[in-house]
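For reference, the chain that follows is the form predicted alone, supplied as structure tokens.
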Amino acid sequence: MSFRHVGRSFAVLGLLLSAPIGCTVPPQGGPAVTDTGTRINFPFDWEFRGHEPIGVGTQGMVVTADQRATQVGRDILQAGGNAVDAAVAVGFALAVVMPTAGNIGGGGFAVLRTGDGATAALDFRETAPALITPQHFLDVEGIPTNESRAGHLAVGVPGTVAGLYELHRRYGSMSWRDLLAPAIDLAENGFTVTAALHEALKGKESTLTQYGATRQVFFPGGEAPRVGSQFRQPMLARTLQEIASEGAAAFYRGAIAELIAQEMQRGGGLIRRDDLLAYEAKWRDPVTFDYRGHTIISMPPPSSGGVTMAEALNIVEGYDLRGLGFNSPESIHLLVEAFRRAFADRNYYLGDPDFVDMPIERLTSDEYALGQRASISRNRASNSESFNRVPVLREGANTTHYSIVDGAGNAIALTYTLNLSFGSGIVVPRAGFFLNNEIDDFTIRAGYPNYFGLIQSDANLVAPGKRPLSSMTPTIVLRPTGELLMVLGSPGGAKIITAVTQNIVNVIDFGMDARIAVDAPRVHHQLLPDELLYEMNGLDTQTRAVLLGMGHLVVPSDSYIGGVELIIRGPDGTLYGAADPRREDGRALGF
């Protein structure tokens, strides 16, 4: 059937606590995908214990990073909308209630699969304006400045409104106006300020208050809205009403486009009306590959997520991870070595496919993985410099994801972003929304890291009309029988890829249910800096000691690794949704 027809810390004690999975009676997070007959050990002081609520349903499931947006999505499904209808409504709702990452001034990617098995991938990534050159972001000595991270020069041409409109045009079943109505209501009548929003605004107050419209909207009376207060955004409500009435044309051709262009000229930015007129969302062929008999469908470039994950999973497919055990030193070592090699290829080869030829078929092949696997020692860490092909000249976020499945089996995984929290920090005057700072995702000069520490090649060099390389990894996984199994994705910059990959491994290799898979501690490695990051208290003392003995530089991460929003479809069709507790306001709702 087609769419149209339907940061805390504790003392490390080094002790272990068992969390059972693979039970014959479905546990809280739903049935295990495979009955491994094993138990999963989390360190004694790991804070996420599988106790957070999950969503359960048979007719639909929505998982987002904000409970109000989740409710909006479920309401759309219950009103007869399909998964794409719900995704459009959720995207606009998040732009109101989650201004750190929800947006109409950013961009992103969507991967979807219809109930009859058709797949598609939509690229609505931001583009660089026509006037841009690398010299805009280099000082007199040729060293990158901070101009790509904050302020008007950092802004790419937004793609979110075009992306959501294109999704609706091709697959939507409800009226466009009806899908924007919940977001308009939230902006016009307000919502209750959470601790997460208040703290995010307070944490960036010194940066955000540099811009007059940002101060006016988000610091009324000179301070961030207080927890529990009602926060109204009348300017954003009017903007959304225009988009509801005129579609994407309101944003790219009408009054909103004029307001963006005026603010860019006032602040010395590069975006002009012609850049907005020229923007288009693009349908692309998904990256599709097999992992232990399961089919994985993910995003192609200019997202690096699908290719990088495919290479990493193809490498570890040659090892018995289940036999080695979850988060054992050996299984972590092999995952990290796979990540190291996959990120080396990501950073060197990948970019915007409209500008760069990439050997994607080779990178995602089993033959290539075989060669990569042969270079891995089972007991000794590799040297990242031996894989890096981008000379290192200097050593040196906020995204959101949601997953939706409807009763007809249509599924969508959508990740979108402003890049850093609140993007560029600039609110468009009289329009009420933040603009992105996506230019920092480009290579400004090869060998210099971006905000996320990624050192990339000239394949991702900034250029007019080009789309910056991304790590967003919206993903759908099918059972060996071809039936839907998982819908997932994550925020987190470069950590997105490793977070999504580990959740797939958690479910397929270790048989975890939805709740345990999302709660499980994670590690991260992105080639450079050459560090094995782990979440605080996520590895016990003995495991860290073994990894150090293998030659890994084992470092606690200063933040959580990702924020996965996961749906698992059980063999009987029951849907289990788990929102990541690393992001406090998330929720899964089914019916």
Contents of the next structure:
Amino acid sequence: MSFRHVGRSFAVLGLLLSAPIGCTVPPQGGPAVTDTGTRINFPFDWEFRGHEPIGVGTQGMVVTADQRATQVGRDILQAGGNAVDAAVAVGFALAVVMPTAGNIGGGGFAVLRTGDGATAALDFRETAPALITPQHFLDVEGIPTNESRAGHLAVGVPGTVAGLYELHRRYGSMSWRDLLAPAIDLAENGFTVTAALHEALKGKESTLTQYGATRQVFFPGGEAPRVGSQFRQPMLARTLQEIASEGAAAFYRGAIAELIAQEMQRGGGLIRRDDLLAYEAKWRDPVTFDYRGHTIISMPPPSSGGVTMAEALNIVEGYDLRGLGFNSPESIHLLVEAFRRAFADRNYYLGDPDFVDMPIERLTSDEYALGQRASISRNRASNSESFNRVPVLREGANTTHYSIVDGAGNAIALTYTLNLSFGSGIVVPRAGFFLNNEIDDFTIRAGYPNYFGLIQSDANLVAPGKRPLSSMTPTIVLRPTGELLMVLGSPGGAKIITAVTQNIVNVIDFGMDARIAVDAPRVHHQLLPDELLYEMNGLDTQTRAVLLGMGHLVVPSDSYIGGVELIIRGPDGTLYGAADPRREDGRALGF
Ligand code: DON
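Could you give the coordinates for the form predicted together with 6-diazenyl-5-OXO-L-norleucine, as opposed to the form predicted alone above?
Okay, now the whole complex, with that chain kicking things off.
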């Protein structure tokens, strides 16, 4: 227990007297959006208690996992740019200051709603190169190897530059060059290295230093840049300059494409110039559904986020979670049973819509949820095996999300990633950016787990030109009146879906304000492994004992569950932003 932590615990002691089980958390992140009259208790030792700053504004709000990127977004809004302009600038800025997950060598998804109520979803997920086969990732006995995660074979054709370019083409109001300028400045003139970046690089030093260009850029003088030092990336600055002057073509046809293709040939990777030429960001119809009168707009396949969350929320909509209380054993039990069923369908049915047919209407319907509820006992855990339809054959991750709202009410939720921290670990020589390892999100062989323990079916089998199934869940929530209420999303692999779902429940069912909703301890269940994960100190002993008694295997998570960057729009139009303290460099700024 850190000193800071002890101090916090004492600070709430007075409140504890009136709340013997935990402690009542004072609202600080704006008004509670629903008046539930319920008292929110967090366990005494829970770390995050509503004390971090929030952003407040009326003209705009930016919440990202890095304060410099947040600043870039707010500057763009203040200069008259709209939410999409800010999102493009933030996307490039994060590629400079947060190389763990911010990227131009990865991919992601964006969900938007314009001030006049139009919605859209952009898929800029990586694609598998034309030369790929499942055999690339299986040993002689047909067992998946590590190559979907590490090294050149793990790299999917990057989508980020095409995605940001397409967002700008359709919605941007400022010049493309102006949106890249802050990122170029950060790359050229440098920024101060945070403890989080230093630790992340050090933690992966042995893998990362295998690659010459990675060593050269990120371990100058043979070591990770020191905390507090200035870190410059001139090579990346040049790459961004080219993208600024030539647009996405620089990346997919021009000099950068050539450098990627050369590195692939050199290292035995599969991406060729033709794969880059063929890459397209695709507009998809968002998954839209109703939860207790609110409208939820989220990402459709090839992300599983929206469909899986819709199924889970439709199931719990049939229960009085508010009456059962926040994180009571009964409400956790019902959420977990909903997650179990939703992940069973996710893992069995979902994949790239350009390759597989999926019963999405059925899975996200209220009738389907009714049937699912009929199989839920109020006091007994179900057996995951009875839902799993993918036979099980055997025995630091990073992504980042940001949420932006502008003065005209345009909102964008964007999640993008290299998959694991620093992706494949490969920096493109003479281009200065990391390539993803997104191929690991595919099913390599049905029944074998990927890095996130997801056991998926042939619907998500790796194939040329296909996009791997994702869990990224950029989401926008509207009030029953149709006005904007929430903009949110998270990193965390499969935990993204459960973290986002719980934040929606925190706000709609439990009436939490932005700060408390984000700080609140989370749980996670993804069907298999059959474990109910909770955050350290996030559930008190008594609650865990009741859940165990119901038959749940209750296990502490070895890491925090997600990192939610949330905006709430209050009833009077005030914007409240809360960055997740689970990711230490985050920040919300409004004006
Ligand atoms: O698309 C996905 O679901 C994963 N590639 C996301 C990876 C992730 O969130 C890692 N972050 N903590």
